[in-house]
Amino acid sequence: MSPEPAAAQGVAQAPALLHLEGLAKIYSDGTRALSAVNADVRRGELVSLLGPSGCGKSTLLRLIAGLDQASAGKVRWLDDAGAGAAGGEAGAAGAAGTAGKLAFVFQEPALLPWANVFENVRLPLKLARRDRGSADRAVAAALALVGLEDARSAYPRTLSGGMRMRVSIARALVTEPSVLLLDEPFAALDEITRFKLNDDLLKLWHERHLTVIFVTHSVFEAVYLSGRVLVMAAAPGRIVAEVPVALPYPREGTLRTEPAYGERCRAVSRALAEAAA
């Protein structure tokens, strides 16, 4: 089940887990992807980064994950949660192994086509040289979390887009992270599948006590999922607004038809329009 309203209120009082200070990214051709990004993320929070394409959302997420280096500023973890990244890409998984508490889910599942579901999810543990017995148990548990127990022997080419994304999420969860970074993971999916995976993500967030940073360009998705929405502007990318989402948990599909949800979507849309202007 999803979190109770009291749990969400507790998150609002939780200490900061991640501090971004003056973060900037300038590429070798002189392009300023990010400039003076400042933000805090609290432990146990689900926060969305929202903005138009090209505003630096993915770049910021990669800097947070340690998959790229900032040109200026600091990414400061206030405990060991960001000790390493694992998950959606073999390179990221291999670099960090299982020592870190941070996992990354990319927009494209990037599954190994020659490996079945079970072996794709086991990849981070294999690269970390985890013993086969404990790795297999961890994979089975991760597949159960995303409802893919019966698909363990299937190959990526036989799966729907939603199922492939579930495999990618399971591969991130198999390392038992405390922080989950998601880079527009549902953008390419149909609306029905996207709504279902939104609900599944909320359930995982609650059950695994995760801190989640979710990148999206959808106002409706950001409001449905998040306790806060950080709105970004482009050229250069920067955070220009913070919009709290004062909607209680648990959140279910019927929320999307309620006036309070529409009001929050309008507030975020206004902030996004101001950012674009």
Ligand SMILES: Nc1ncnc2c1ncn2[C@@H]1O[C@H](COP(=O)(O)OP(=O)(O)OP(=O)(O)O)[C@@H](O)[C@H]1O
Second form
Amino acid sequence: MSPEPAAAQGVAQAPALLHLEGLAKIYSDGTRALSAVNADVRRGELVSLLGPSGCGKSTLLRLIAGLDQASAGKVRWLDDAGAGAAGGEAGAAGAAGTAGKLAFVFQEPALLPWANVFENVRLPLKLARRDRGSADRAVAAALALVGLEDARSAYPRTLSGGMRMRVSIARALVTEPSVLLLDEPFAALDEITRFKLNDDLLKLWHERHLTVIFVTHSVFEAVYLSGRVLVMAAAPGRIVAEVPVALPYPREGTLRTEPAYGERCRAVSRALAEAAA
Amino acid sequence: MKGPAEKGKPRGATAAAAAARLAPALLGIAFLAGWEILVRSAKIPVYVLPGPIVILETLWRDGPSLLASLLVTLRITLLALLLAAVAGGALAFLMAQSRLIERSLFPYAVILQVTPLVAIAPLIIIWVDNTFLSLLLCAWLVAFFPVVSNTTLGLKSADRTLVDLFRLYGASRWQVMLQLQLPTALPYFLGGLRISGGLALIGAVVAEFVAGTGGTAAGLAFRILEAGYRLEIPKLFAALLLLALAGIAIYAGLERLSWLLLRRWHESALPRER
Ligand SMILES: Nc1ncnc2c1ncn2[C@@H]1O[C@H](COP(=O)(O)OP(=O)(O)OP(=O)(O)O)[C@@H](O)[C@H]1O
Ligand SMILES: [Mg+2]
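Having seen the form predicted alone, can you show the form predicted together with the ligand?
Next comes the full complex, this chain leading.
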């Protein structure tokens, strides 16, 4: 069907970038958010974490980013993407070492209300003390990437939800990361905007050779975007199935009406239902 | 292209806005008229309750001398407020640096706050030789706590996701403080300052009452005391009126300051769309 399924296959052969080994997280109040999570993420892959609310998706993503410490197990970066040249475990120190390489898009846009769009996108560079000239160029490029050149001096409160999310994505991209973690970034948006941003994300992933871990609770979104869906179950949070999505890239909106797409969605839904049972 | 008729708000909205602005003024005028009528019809003597007209006359006559006293009180009030803003902000900043510092200092700030000023003012006035300084200290004591407690709260109120974001990008503690915590705390600080404005005035007046300083450095409180002793009740009311006006002016000034600093982004300063 596709002239070039090579992109997806190329990923399958690519070396693992991230290795999760028996990850567990028990919060201080006793909540067992994750237990024995094992997974690999390959370089250049777009992989989705799919599961019901409260199954520990955000927790897992935070552990990967080094924002929280695992109670047991390890997050291992197999090159310098995650944890600096040492290639060690991501911890609090790892998070500091990742500055620039790893970017996180949170569930809510999390913009500074007192700063305009341009300043918000410039924040990571400012924190890294990048010089003004090159920072400004990078910000302009990131804004162009998400189509927000005209909104650069607007304040977040005057933007629509979709525009805010785009600012958040531009801010994540401005450091030219190689790994992008997204935590249900489009969950609060209407479907039309979500479809548009899905396509934008696919384009960015392709152009920038990103490795993307995408958290969602939408089967359709997971299948549309990813080459592989990791299905999670709750209490305690764990990965229960891995469903490959053998649909070729590049993908476009027309894919949503194709039988092959529906077929994949059914497979993932089944895995999700089995997980819940 | 917008024609002149389409520009601005529709006529109904303008009328409503005008009514909203006029309503409190009308209520005030009605109240004053009722007061005047009551005083005249019941023949209440001026040394019990003077009518508004007599009070205004007195204000006109004694205006210059009362105004001089008002300036004395205002000077203490504003200086106390300024020092409260600086010291309160600095103390909150210091306490935000470490839990230990906060634990050690905050109880004493609370003790200072809950001790009634009238009870310690005599001590302060005995201990501090200079009258001006002792009055200033009294006014400052009551004014600084709202700034400290509000700013402390504000410094701790930074959005958790934003804190994570800063951490992710390897921000130093100092960067988090300057670029996240301080801007977050600004509206809280300004809110505290607004409370402090009124309190500083009250503190200055209470301290003047206790000190009972007369002569050229007499503040408005002393004039109120004096008028009370001499049964010059209209003058007492005139002084009270000035005091109230000063309080309102301070509040309005601080509100304006708050608006100027927050108008671009904070909910409290945003215009409401209709
Ligand atoms: N800081 C915390 N302290 C205690 N428990 C927590 C904390 N954060 C999350 N949890 C708990 O851990 C579990 C997993 O939470 P998490 O936020 O990772 O779920 P999620 O899959 O991201 O859910 P959602 O789709 O609603 O965002 C939940 O039961 C939650 O109550
Ligand atoms: Mg979540």
